[in-house]
Amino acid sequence: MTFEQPACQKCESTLISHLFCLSCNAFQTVPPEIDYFEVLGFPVCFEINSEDLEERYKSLSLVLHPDFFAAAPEEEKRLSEKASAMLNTAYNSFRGTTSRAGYLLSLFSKGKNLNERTLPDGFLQEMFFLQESLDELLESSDSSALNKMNEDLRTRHKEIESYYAPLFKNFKDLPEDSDILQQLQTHLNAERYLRRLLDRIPATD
């Protein structure tokens, strides 16, 4: 996938966004196969510099708010609501590194057979395990313990998601290795349970 700056419908300036042109702010013709990345303006890649999407997210989510077509004609009402809402769920796929990686690796999977189940070895046993355990302190409100296995598996849960830049890299310099994929999707699928274990977890102040 290659990094293109489409040229506005209507004026023909460069555009940062499929949705909208800042220069003559005409709504673009969207075509239902856009991804986030154009919605967004950045380039197909894992690494998003979390600042300059908070910078993006902010100054398109000015210019597309519904708010400000209030007085606008019915079309650009509805134009208006569908970009942003496209640009939130963008916004908010982008926001987390896991929820990225899960969206990148979607774009990238497309044709291919990945094995939607798969986990680390030995994993599945090691969180039947933390399960139990995990019961066990949730009864005897352990709030010690509970800390300390929140700590750990949030220790996990970063390693996790170290893997995804790393396999993501390799996967742009070697686009037809399919291993690379599904190592990314184990990944992913091992976060998962990590996930549910911490969600369980109750909040501390």
Second form
Amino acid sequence: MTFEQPACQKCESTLISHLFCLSCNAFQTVPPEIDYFEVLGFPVCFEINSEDLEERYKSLSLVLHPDFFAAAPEEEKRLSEKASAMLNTAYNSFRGTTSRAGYLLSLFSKGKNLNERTLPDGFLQEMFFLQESLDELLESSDSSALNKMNEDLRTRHKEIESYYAPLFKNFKDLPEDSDILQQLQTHLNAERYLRRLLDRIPATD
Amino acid sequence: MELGLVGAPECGDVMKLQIQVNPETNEDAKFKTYGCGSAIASSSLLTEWVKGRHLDDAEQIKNTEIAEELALPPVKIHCSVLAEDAIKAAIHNYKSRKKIDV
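Other form of same protein, the form predicted together with the partner chain, not the form predicted on its own:
All chains and molecules follow, beginning with the one already shown.
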């Protein structure tokens, strides 16, 4: 997958987002399979600086938002709604480390026979055990033990999220390497079970 | 008691199914599920369906039958898959243990 700097279909200026030309304010005709990187105008890459993401999202929202097309012809209104929806989806998907890793995996695993259910050895047994322990803690209202479990789970969750970046390091090789993609799938699966546990713990003030 | 422990990576739900087999019929079944309402309903329905059934018969239960009975929406189909996986896992464990024992 290479990053090509596309040109505006109307004025031929270089585009940032494939959706819209910031030079001549023209909506672009985009194929339905446009990916989130093209929507936001980032190279295909795991590491995205959160400030850059915020800034890109804001600057594109400021030109695409349907509010600015209230008096525009129907066709432009429709394009603005469609483009804004795509922008929001892409932005939300890229904000979270796990959802960004999951999105990249979905791009690269197309046509590859990955096992979508893999987990580290013994992980499921441990998760079930932790769910039962959490039951007891929630019933006992032992807040210090509950806080301890909360902290431990959060540490574990962070640890899992730290596994993604090294796997994306050799990015040029990644799309071909099923073994790395499978490892990534395993971490993403494990993350979901941990998040499930964390979701059960009530927020403290 | 034979155990089947399975999980749904789509959402992080976990389900433990216990079956009491004697000698080849499920005399009793119990479940404990950590998950959404659809996952709990799927496990509950499954335990009702497998009680009194022969193992070979219980093994044939399909997730689509569970999904249809509960009228699960498409986004919750994986909950019925979890239930099918659980009974298959429990029966598989029972059968492989039997072979080792006998």
